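A single chain comes next, written as structure tokens; it is the form predicted on its own.
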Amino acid sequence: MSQYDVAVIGSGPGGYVAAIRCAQLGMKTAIIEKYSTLGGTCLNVGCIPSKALLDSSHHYEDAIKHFDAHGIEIPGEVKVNLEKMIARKQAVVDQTTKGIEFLMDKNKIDVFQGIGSFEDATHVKISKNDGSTEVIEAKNSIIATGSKPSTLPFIKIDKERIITSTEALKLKEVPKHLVVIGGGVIGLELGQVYKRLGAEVTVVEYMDRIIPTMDASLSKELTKVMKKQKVKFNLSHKVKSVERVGDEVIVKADDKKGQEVEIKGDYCLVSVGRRPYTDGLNAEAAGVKIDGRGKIEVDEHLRTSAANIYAIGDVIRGAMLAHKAEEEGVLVAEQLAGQQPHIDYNLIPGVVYTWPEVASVGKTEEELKEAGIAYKTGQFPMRALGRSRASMDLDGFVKILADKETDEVLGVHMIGARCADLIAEAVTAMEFRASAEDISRMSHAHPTFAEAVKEAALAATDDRALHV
């Protein structure tokens, strides 16, 4: 029987990063993955493939809508080759997952393919695809099994017309009318992909706004922009049935007045969140407790109810974000090595990769009001930037929330071009407890989108933005 210092179950961003850090710190490490490729949901059917399709569809939209304004003339009709686009997406996925294989080999991490399940707190059985099994012994284990798409109890996902994000990444045709149930990150990103490619898109959301966990100003601005892009929104609608009739999908929902609304499309993307995935783990055999919502219970050190078993990422409390899982994987590895790492969960940024991109870190205005914290606001529109005019990316703004008394930055919320990258400046500043004035006095290159961050900081500092 092979013996290890650490066994990691699951090879997504949390799992493989945890394994690498454990190996770097001198621990003999094994990683167990159910599927034939490493990388988990994020690399295979989540973050990476969706961004590949977002980029490809963005290029197409630019070609048909914006190239002429730039003086670029394309003879003939610009067409979408969806099969080729999907193939490029898969090539990106393959290259990325092979990179994880290389990292496992480089760090001398043993990779086991199969379903990992606990026999007890120190023994993990691996059930392989060929029917054979193998048991390994591990002093410590890290559960990083991630999540799966959620659905509603009355919806039958047929993976053909009524689909999840997994199937939406490999459609063989552009839908005529894609109905998206759920106005969160995944539904909006994939909805925008197919809208750009020519589909009619209708988003049905139970809450009164899209991206409801982010600052309300971001929800309002993204709704306005996507409506300009001809995406339809049915907000405050409670879906009550989804039925497929041949190649047609009929969605019925009640609006906020209780009146029934019927929406017909040829595809329906069910995008109502994700659930922790612990199937087959046999957690109870190891003494690992799972709460009523399916999440593994952990303490502040991410230790489960079994003293030598930890859990990270989507299977525990908190946002289901790849980068959050990575930070947790490093934290557990360093704790096992006797170090004292720390994660500030308030400074884990959230991003929506639509165009314009949406990004946020820290407290929202709603949270500050609820907590009774006195704050001031500085906001700057992207359209006031020379860089935005040069690239024709005029939508959006940067908003900085700072403590009214101390000027410490409490939250940064932005929507616009490259905000997924710009948010890192805000995270860095807040990690060092910067004030709005600190940011306002930093030199920002001109012309850049990042100047909006400086200007918003100036606006939060005695309302002295320079370019509005």
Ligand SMILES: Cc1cc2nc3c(=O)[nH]c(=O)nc-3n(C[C@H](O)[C@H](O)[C@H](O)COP(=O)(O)OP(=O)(O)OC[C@H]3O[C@@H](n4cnc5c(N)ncnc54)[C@H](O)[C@@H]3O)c2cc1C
Second form
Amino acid sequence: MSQYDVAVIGSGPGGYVAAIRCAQLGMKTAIIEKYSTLGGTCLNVGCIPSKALLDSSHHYEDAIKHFDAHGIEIPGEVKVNLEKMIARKQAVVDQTTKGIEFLMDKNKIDVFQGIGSFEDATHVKISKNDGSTEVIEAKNSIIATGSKPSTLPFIKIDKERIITSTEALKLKEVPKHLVVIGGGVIGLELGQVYKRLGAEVTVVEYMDRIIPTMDASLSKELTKVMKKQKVKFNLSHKVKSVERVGDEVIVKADDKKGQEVEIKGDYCLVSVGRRPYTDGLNAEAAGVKIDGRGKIEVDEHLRTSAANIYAIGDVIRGAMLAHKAEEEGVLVAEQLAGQQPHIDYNLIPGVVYTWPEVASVGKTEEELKEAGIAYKTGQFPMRALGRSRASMDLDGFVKILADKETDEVLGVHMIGARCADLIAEAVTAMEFRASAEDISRMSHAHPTFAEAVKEAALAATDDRALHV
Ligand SMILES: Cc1cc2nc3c(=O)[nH]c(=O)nc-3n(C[C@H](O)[C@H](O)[C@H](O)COP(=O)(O)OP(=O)(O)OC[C@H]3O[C@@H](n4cnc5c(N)ncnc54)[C@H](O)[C@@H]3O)c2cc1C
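Would you mind generating the form predicted in complex with the named molecule now that we have the form predicted on its own?
Every component of the complex follows; first up is the chain already shown.
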């Protein structure tokens, strides 16, 4: 029987990063993945393919809507070849997952393909596709089995017309009318992909605003911009049935007055969140407790109820984000090597890759109010930047929330071009407990979108933004 210092179950961004860090720190490491490709949800059916389609559809939208204003004329009609677009997305996925194979090989990590299940706290059985099994012994294990799309109890996902994000990444035609249930990150990103490609898109959201966990000002601005893009929103609507009739999908919901609303489309994307995935893991055999919501229980060291077994990523509490899973993978590996790493969960940024992009870190205004913390606000509109006018990306703003007394930055919320990248500056500043004035005194290259961060910091410092 092969023996390991660490067995990692699941090869998503949590698992494969944990495995690399364990190997770097000298541990003999195995990784077990049930699918034939490594990389988990993120690389195969999540972050990477969705961004590939967002990028392709963005190019198309630019070509049909914005090239002309830039003085670029395309003779003849610009057409979408969806098959080719999806094939390119798949090529990006394949290249990326192969990259993980390379990294496993480079770091001398043994890869096992099959379903990993605990026999006890130190033995993991691998059930392979060919029906054979193999048991390995591991001093420590890291559970990184991730999540799967969840649905509502009365919705039957048929994977053809009533679909999850996984199917939405490989449709064979552009929907005529895509009904998106759930105005969270995944629904909005994929909704925008098909809107750009020519679908009518209606978002049905239970809460009174989209992206409800982010700062309310971001929800408001994104709704405004997406409405300009002709996405329809039915907010405060409680979906009560989704029915397929031939090629039609009928969604019924009650609006906030309790009136029934019927929305007919040809596809319905159910994006109401994801559930932690522990099927087939046999966690009980190892003494690993799972809570009432299906998450593996962990302490602040990410240790489960079994002393030598840890859990990370989407399968435990906290934001379901690839970079959160990665940080946790590194944390567990370093702890196993005797180090004392730390994660500040308040500083894990959240991003929505619509256009304009939305990004956030730290406390929202609503959270600060609820906690009774006195704060000041500095906000700067993207349209006041030379860079925005040059690229015609005028929507959005950067908002900085700083402590009223100390000026320490408590939260940064932004919507606009390239905010997914801009948020890194805010994370860095907050990691070093910068004040708004600190940011405002740093030189920001001109002309860049990053100047909006400096200007918002100036506005927060002493209401002294320079360009408004
Ligand atoms: C459409 C979409 C877009 C997204 N976009 C973003 C984004 O832009 N940015 C971002 O940060 N996050 C994004 N996410 C979320 C992100 O994908 C997840 O947070 C991340 O993948 C979680 O990583 P993980 O390692 O915990 O689990 P996963 O990536 O879910 O990986 C778990 C792996 O474990 C394997 N597994 C499960 N059980 C077993 C078993 N018993 N034996 C062996 N293997 C097993 C699974 O097959 C899977 O490969 C997106 C998700 C979706 C669906």
